[in-house]
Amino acid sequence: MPKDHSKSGTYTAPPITGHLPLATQLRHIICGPETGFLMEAHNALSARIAENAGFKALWASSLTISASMGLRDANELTWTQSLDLISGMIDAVGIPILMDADSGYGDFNIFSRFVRKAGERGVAGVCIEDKLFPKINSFAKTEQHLASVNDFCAKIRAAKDNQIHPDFMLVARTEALVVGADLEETLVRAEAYYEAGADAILVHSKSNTAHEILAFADKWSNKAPIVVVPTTYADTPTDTLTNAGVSTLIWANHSLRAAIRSMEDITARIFKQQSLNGIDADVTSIEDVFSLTDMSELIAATKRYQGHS
């Protein structure tokens, strides 16, 4: 759907003709006249299932990657072994990958090295959020805590110094409604980060309305592009969001979410009858797994390089 504001003064999305680098894809589809949509994906295999379904863009989720392997949403996983799994993820896919990032995993000296390593990979872009290291998810039922502005405005300096790419997107997740902060500090906050060089605003919030959003978006006149993690006030329209400045949508945590609830029901199913009977008809056919991977391929390729004595 067409946004009715410009999403930023400071660039304008270039027209899409070829291949564009994956980093300039991204800038477009959060800085570009239309409202951009991220689905979560946490392998390669989740990706390439949102990129089938007609997604043009990735969020590598902290949450749902840690899940997947079996680790709390609390920096247990390290900023390597996450670019290890999301290289997975590059590899199977053809559209870009913005990665959580969470507080930036250290100091300035660490962030901007690693956004160094995750360009280096083709991470399109990251985003950071304003909260001490080591950060535990939002949702979490436990006291939150902000890191200073100053410090947070030096993580995001020293990481769009350190770019490889131009277009390499830095957005600046402000968590000051999550932790009970008012509408005056994070405005204040937006404003830290956007001078201090990110290229979008997420202002995240777990009110069961959007009115919060709204507010902020109210605001901050479109100094920049404005996120959002629609999770907790899931029912709010789409249009409603974009109609208020919102540039771009993350749907943040459902592809695991969808696949835990499968793979609960298929495997209590199986253990309580003990055996197979009317299962195969609630799950996917070995045919569509052999699809998502591409097995024809190496089919056709081993014909080609091995079919000749």
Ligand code: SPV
Second form
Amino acid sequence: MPKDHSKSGTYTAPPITGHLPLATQLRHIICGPETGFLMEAHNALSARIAENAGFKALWASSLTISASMGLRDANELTWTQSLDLISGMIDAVGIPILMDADSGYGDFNIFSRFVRKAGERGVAGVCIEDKLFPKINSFAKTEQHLASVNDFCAKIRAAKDNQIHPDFMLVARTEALVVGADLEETLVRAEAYYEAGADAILVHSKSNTAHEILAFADKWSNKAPIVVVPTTYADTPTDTLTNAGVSTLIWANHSLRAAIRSMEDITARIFKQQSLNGIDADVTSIEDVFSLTDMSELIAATKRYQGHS
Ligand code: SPV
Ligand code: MG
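Next up, the form predicted in complex with sulfopyruvate in place of the form predicted on its own?
Entire complex below, previous chain first.
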């Protein structure tokens, strides 16, 4: 479903000529006329699998990257650790990554330093949410608090002044609905974040229907694209969201959840049966592992450089 141009701000997509910088690719996906889809990845392998499936951009999720390291999504990973992990993802794929930068890891100063370093590492854009540091995952059943509009706008302004590529995407995410604030507060915040320089607004909801998102989209001034994360309102047809003006959808955690389910099933079976009988049929082949890590390239390079394999 194509985007309605009137709901996508004033962005004019550049003509695609050859290989565009990653930041430009991400801007094109979020701000351009077609609906954008970002797939979650939590390491280099899941990034490559998403790219192979056809995704044109990735979501580096704080929830799934933390979980893959056995940690809570509560700023237990430092930003330097997160960036190191995401660098491995960047090396593994040719598509842009929107990095989930939580609430910015501190004040405007820390966040703007992070934005410079993220840009240097090849991150195409970052998303920050208007919660306090340390933040906790939106679905955690605990009280959550919003940052002041002023402090959050300071981070947005400082980030835009410190981006190293002109197309670097700063997605400002409001958690107003998640913490139980009303639509009016959500709109005031989104407008302020746009005025501070945000390139897109992510409006998050933990409702099991899309009614909050649709109400927001109905009232939004359409100056900047709307990004959503339909984890809890997963049954909502994509067309319902895009017809309401949503620009980009993030499938935020499904690669890790698929992997966990599969690993739990297989390890439980092997533990119980104390043999590998019948297991091969339900796991990927070693050849697939070689293919995902490009083993054939190493074998060809070995022949080329050493003259033998
Ligand atoms: C994430 O994927 O880490 C997100 C989205 O921030 S959510 O888990 O819905 O908060
Ligand atoms: Mg997150």
